[in-house]
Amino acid sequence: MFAGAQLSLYPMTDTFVDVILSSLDALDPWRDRLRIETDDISTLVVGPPEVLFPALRDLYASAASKGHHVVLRATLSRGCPGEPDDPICQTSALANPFEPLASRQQAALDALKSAPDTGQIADAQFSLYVMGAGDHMAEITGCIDFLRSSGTFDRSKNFCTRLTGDAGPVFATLQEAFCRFGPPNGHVTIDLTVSANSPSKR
């Protein structure tokens, strides 16, 4: 399998250049577990779903700590035919395909008893993307029944969620979405914005 995330982050200061390198070595725990790759664009994190979503998380909550306000924007995919399988993309963390809905519901939920608390707000929104064969419109509404009752969702907006809270909680939520809805082989896609620190909220 292959799973990954594009990221960019847009620190909203003169000092953006600091605040962007200070932010990285926040992934540098999780380093000898993902591969990293940068451009004058974005910057490319390709690892298994476990350990991509609290790297994403560290390094979210380290450039929220500077007070300015910052946006984070991914793509993320998992399953993509146009990529080739990486050995460091193996994982046990993604859903049985034949458990039914209910259950991987229940599951996502209990699973986010034990999201750290990180104490910075994010304030999210995304839409998840299942394709392939099956039911993806069940797959979706399933993911968003699940979300209603995280804890971490705000409301739906046109064509996508909106999650508030710790950064934690927020980003094991979109964990979840990612790993407990859509087949295991298939292609699922998850389109994501977070932000810190807006002005719009004073």
The other form holds:
Number of protein chains: 2
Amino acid sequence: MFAGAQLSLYPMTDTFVDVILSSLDALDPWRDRLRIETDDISTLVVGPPEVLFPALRDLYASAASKGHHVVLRATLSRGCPGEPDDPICQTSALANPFEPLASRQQAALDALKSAPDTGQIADAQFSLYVMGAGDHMAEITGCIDFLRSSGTFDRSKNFCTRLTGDAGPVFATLQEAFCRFGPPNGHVTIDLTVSANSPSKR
Amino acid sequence: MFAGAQLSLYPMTDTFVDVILSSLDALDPWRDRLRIETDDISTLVVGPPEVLFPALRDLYASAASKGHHVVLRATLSRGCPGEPDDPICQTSALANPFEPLASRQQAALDALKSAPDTGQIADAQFSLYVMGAGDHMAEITGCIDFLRSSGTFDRSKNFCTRLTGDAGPVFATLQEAFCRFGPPNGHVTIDLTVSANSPSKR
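Moving from the form predicted alone to the form predicted together with a further copy of the same chain:
Up next: the whole complex, starting with the chain shown before.
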């Protein structure tokens, strides 16, 4: 299995370099379980979902706490047939896809109960893509049903779904969406945008 | 058919609102062929690919010309089974998917010859997702073969491909990738990031 994300932080301020660099400390508790490589467009973070999502949450919360309008963007992927297996991605977080959809939805809701709060609001928008054999729309609509019950569901938009709430439950909900839906050995991706302190909301 | 994008501009400057608002004029020549709706996270643009991609190109080039580090992000989609047909999306730009891959690759390369230059460099990174019946990895690798010959190919990264060059051929290449690959009646999406004036490149 190979899993990870290409992620970027976009602070809408002249001091964007300082905001980015000072937020990266939030990744420190997770670094020994991740492989990280940066270029001028994005940072590759390779690792299992149960590390990736808390790491993204902490990075986002740290960046948001500076008070500027800042956006975290990530392209997340698991199970891409074009990527090699990597031991660092070994995970126990993926649902057995042969388990019925209703049971996976309930397990996802149960997992949210232990999500900690961060004190930072996250306005998130994302698309879940499920590829390969199987009924990809059944998995996507099954995931959307879970999202509607998750407590952070805001609304559906064309091409994506909005979540809002404390970054803790929001990123936990994203993790459940990523881990519990998709066909056996599926290639599952998420196109994610999380916005903090937007002046359009004031 | 339903096609469109959720797009956002992220100018890394205190004057980000001014940069965004002053760049939107670049959409004016395209507005009568698009449906546009904005909220605090993104702007929905609905319309056919042959209008969408030039409109995104002009928006990007206008924003980049202000000189700040700015990123354009878009979630593009066509043929999503969950979206209704919309007459504004009527298009003649999609390849016949029964046409052999080699022929579609050549048609894509031919189409690039007429791409105009904009004078703005675009560093782009994107993922193409092909869903539904059919061999999605054959279509994706067929698209990547086209990209390698496109003249704007930079390199492959985990989960995505980088293009670089003038925004004219870069957005034309993205349009060809979006239109000519994917199974019959396929659901095809692109997760796109285009970066201008990054200090990390200096």
